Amino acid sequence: MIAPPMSDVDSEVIIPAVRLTGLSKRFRSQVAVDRLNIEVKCGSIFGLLGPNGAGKSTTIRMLVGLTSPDDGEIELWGDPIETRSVELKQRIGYVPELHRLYRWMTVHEIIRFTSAFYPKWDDLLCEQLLAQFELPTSRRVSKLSKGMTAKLGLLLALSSKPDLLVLDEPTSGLDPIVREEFLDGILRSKQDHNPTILFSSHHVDDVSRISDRIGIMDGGRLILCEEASLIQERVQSIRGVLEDGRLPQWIPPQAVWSRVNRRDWQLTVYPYEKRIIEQIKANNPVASLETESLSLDDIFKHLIRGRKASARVEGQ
């Protein structure tokens, strides 16, 4: 039986809701997920960012049991998951990008059908979400717009009162207003019963708005994982003015992206430490250096562009 979230008082070790250790998945010669390690604290929102093909959806499909890992371990609330019992499935709400709902059912019928599988189903919450999302209960699923279908999927997941809510690119392709309503529904669930949430997306603004902790994934690997409130401290942009006719002689190993345009040299460093500035000055022909914080959008772009540039160099 999966134990409820708890802490070991003696050792003061908090058991995470989700722990992925060395998780790997390969499809023939392609590595989709490569030795991935992630922990999600109970009651927190973990935002997983990454470009298309980064391995986010494969990771989530392994977590919810839709595909099996080739290697590694998945733990939920401290227990390794080998088989997913009915009891465990009832504790997990899953909202994929592509919803596989019975299209011939009406909204009312699919709510009644789904509610029968969940002993903690909350009829009052369901009614509140129906009103908030303005879903027409008599309309068939096949006649719903993409935005309405997405909101219906979230309603079904939230109304089951899950301990773990897993969202895989749920706002992809939605217009800004529907995305806003969708995110409001997620935040409302935190106020209502405070589930643990794992939310994957390539929309930086969505992840930035709701996440407590943010991971950035590329090429099947986690390349950044930080508290949302600390990312802008841990990742810094450094701008330098090079001496005439000179190029950088030494780039710090923490540099995830670097660009030279005439005398202007810009590099992004993760993790950033103050001593890096003195090291750059001591090892490069620079006339001046200054640091500046980046937006999460720029951090994401610089990390991904830096990895692509490194891959090109390695492939030459």
Second form
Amino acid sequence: MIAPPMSDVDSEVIIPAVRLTGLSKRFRSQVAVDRLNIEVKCGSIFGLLGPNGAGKSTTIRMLVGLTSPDDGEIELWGDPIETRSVELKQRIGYVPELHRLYRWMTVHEIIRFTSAFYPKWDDLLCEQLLAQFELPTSRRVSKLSKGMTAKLGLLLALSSKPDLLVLDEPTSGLDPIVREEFLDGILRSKQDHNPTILFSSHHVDDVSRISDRIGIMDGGRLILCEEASLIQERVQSIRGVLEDGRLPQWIPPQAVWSRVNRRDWQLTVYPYEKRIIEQIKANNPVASLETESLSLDDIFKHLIRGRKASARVEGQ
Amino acid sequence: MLRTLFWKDCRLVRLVLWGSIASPILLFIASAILVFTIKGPLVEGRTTIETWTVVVIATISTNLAVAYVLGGYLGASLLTLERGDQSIEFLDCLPPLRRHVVGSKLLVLLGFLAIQLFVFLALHSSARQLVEFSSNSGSTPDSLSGLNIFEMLLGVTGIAWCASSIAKAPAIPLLLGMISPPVMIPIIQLSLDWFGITVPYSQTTDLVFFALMVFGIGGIALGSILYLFQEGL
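Please move on to the form predicted in complex with its partner chain, as the form predicted on its own is already shown.
And the full complex, kicking off with our chain again.
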């Protein structure tokens, strides 16, 4: 399989690096991933946000072949994945949250072991990352700290120069300094050979820092998917002051979260359109209305809380 | 690719492999020390060459017992050790396919069997030379042939391998591998009685070892297929 060219023009029009269509996975009665559709353009960074149990890890495990979907299709560079060839696996780098490296190997041994499987392995980059991450080559993996193990996992994935780098909550449980070094490593590889990156996390800061496009998952479904630069335009918070003793009469269907505190009414809408303000004014006893932008952190919280609230209402 | 996996698998079970090389030497030394220091009825009235014959035959017997345990452990652990510490997940994300992973482990298994066969044949031929040299027909090392040894070890490792393809730890596969030869004898006897087949006693041993080998090969084939096609490791 030959990678499609990755020039700026091509990456806009050519088939995506990753396409998940109607992907589903169920563990007994628990639905982990529910008819999920995601597209990741070649050379872009897709940040997948979601609370614990949202289905991010299951999605990624299906993508890298650690588990098989019950339904749906995975396409990599336009080809449906039925069987995984050596050549295909050589193009994918995977960094999990929990690194299951060979604990009895030394850092040097695991690098030598891993490098033997990748024809594009970059020794120079590997040396540079070893120095940057300050990894002791003679130490056994079992003796490395959590942060060092995470950095070693990233080093192994980056040095193979993958066309697709898949990171599953790689910064989870790491201290801020290691997280910073970790993200720098990812950005460096992006500059170096422009891989497509799928990055899952529940650290909103990390995702917002590096992603071109952001998806938010909950309950196994993608509930938001937007360009990172547009997300704050597309999701808006509307604050209103209600007339004395009155409650909202009409909530727009685009509202993903709503809260009334005495006369103060706050609601978050997605996708936001200007006419929604007029509709709210026309249908509700509001004295004033104004819109404000939300941080990605707030967008994430409002979306998740809103869904939980609706699930509670539906449950009643 | 296979060479790198083979190196990794040898490192994974290096204690077993070192044990299979070191055990005949250590057992030979231990047997020699025991035989020459105790000087019991076993060596009473024997010449030095005859005493060395006793040492070699004792080494063959004890090494056989060690190889039996090591073979069972190797068959039980090659697939389960990586599953136990979940490092198989790391390997599963690397480019090698499952068939490469299984192929490399089978090579290690065959390597172990080859070492054991070589050790047995070396000791066995030494014992025969010593017997011929001393012209004493009292102690002969002909109770088991090299083929029998190979068949038995293949049986033990193969059955342990089959059980380990679905197990998470080596304990139960090891147990199954170890008990398979003694269980096989009554099963074969009952089967022969059931079908009314009469086999001379002298051929029963060969039949048991042959059956063990068949079960061993079947176990390796079935275990490999189960490993290749199961979801998640």
